[in-house]
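The form predicted alone is given below as one chain in structure tokens.
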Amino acid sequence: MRVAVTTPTGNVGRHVVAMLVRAGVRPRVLLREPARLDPALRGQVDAFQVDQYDADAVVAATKGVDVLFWVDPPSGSPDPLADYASATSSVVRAVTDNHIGRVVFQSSVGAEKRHGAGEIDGLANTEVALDALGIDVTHLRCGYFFTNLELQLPALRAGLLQVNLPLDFPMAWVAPRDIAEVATTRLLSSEWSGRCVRAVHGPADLTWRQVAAILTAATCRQIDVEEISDDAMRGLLRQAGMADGQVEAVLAMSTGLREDFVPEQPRTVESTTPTALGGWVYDHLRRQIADLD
């Protein structure tokens, strides 16, 4: 089985080259910056330096390819929809040009709304680009990440969670590693096939309170939450360098969702994944947010 791997270095990514390599498979990487692989799996993938939004560099890095593994790639650009729609075209010329007969897409929870979500509307946009090719394809519905928090450090080491939702909306939250488990085991099943939604939505769907009491528990440092009105999430968000574009992009994936909006796929014994974020939060982020050496 050939498998080729996009986003190789990112959250889930890493995780699934990893795995595909502790099961035996060699796997073929695309990525912008080659040097950024664990220098340990090097030697054990066949790595092609392309970028995910150059259709052509696609089509020529995932030739003879059996299995592909897609993640729409972050954006960076002032019209991230405008990006989402670059990386589904390169996805779809792949996978007909090289009759790449499977693929598993990281999708997100929200996805099935169509319109509406933000930045979640161009992942909504390759699903439906996916299936109307007539492949077996597997949508990777996930929850909210653990790493987000990452992004919020400074306001974390003040003791401060901002939030532009209600404090007691539950949502979803999985770590990057139990979405690589589901997304690797789906890549060397060959028991399904058509196209199947698999929701991603780790142990527990937790409210902002409980997140927030969560983090002080496992920093043992006070972590208060605020909610805060979209205006100054705004503000927030272009504070931290982001365009117009990408601030109402990022700011609808909250808005989006946060009303009369019910997930698809139903909290399940499949959908449920096993790491708790107390624990992430102790060894991934405790150290940072006391800023301790």
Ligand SMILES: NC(=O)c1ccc[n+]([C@@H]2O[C@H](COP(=O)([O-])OP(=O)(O)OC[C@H]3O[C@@H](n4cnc5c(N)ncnc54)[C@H](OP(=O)(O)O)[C@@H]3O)[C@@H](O)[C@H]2O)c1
Given for the second form:
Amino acid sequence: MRVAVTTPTGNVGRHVVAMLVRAGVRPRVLLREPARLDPALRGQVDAFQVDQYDADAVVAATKGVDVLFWVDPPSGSPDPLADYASATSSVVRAVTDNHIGRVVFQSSVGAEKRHGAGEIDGLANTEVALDALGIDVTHLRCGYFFTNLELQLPALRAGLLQVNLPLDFPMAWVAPRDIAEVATTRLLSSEWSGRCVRAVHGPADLTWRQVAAILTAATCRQIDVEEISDDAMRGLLRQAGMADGQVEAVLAMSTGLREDFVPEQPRTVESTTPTALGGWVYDHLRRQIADLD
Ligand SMILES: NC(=O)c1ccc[n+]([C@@H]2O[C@H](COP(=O)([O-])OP(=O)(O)OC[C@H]3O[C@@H](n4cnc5c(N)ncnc54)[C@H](OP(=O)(O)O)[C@@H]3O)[C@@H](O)[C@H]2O)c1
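Just the form predicted alone so far, so send over the form predicted in complex with the ligand.
Full assembly next; the chain just shown is listed first.
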């Protein structure tokens, strides 16, 4: 079975590659810069230099592949949904031209809404496009990644997170490594077929108030959280250098899911994964915050 992995240096992809290698598989990895691969894994994979927005390159790199782990790369452009559409075209071309029969796709809670959730609409479009191909496909509807906190290091150091969600609004928070474990087991298993949706929810739904308490305990420094208005958040995102299109695509991921949204997949034993936020913060974030002192 030939397995290909996209974003092999990314938050989830890096763990997928390592898990496949531990399972005795030599994965094909698609990445822009092979030098960024973990040196310990370089001899264990076949690396193809690919920009995922270049459909021809993705098709060439996935010739002969049986199973594909596909991640739409995070967009840094002023038009994120155009980037997601471009990534969708690439995966559709690869699957069609190379007759790839099985795909595991990294999607998000909220993709079931299809419209009105900003960047998540881009993932919804990829889901719909993959569904139309009639292949075996698993959409992993993931919760909010712990690693998103790494994008907030200055605020964490200052001891104040600002969010445009009610502080008692619960969300599924998940470790990317746990997502990789679900992805890898799906990639290696032949026990499923057709269209499947699997939620990956982490161990617990957490409110921002609970997250602040966990951060405080795990870092031994007071970290508070404050609810700000959507307009204030717009201002912060613009100050951080985002173009208007990016600002709205980021903002709508909260505004689109905070009212009248009931996830299609409830939390179950299958969607609940083990890694707790407190231990992850202690291991991964505590020193990064302290290093900024
Ligand atoms: N963050 C969340 O809470 C969350 C939740 C659910 C779903 N998602 C979805 O998960 C995906 C991103 O996950 P993430 O934020 O954790 O990021 P990530 O997987 O860490 O993504 C960064 C990786 O993407 C690679 N990359 C970027 N642009 C590329 C391109 N044009 N071609 C090839 N590789 C490219 C980067 O490689 P280089 O080394 O070349 O830069 C890096 O390895 C998005 O589709 C997002 O919508 C995120």
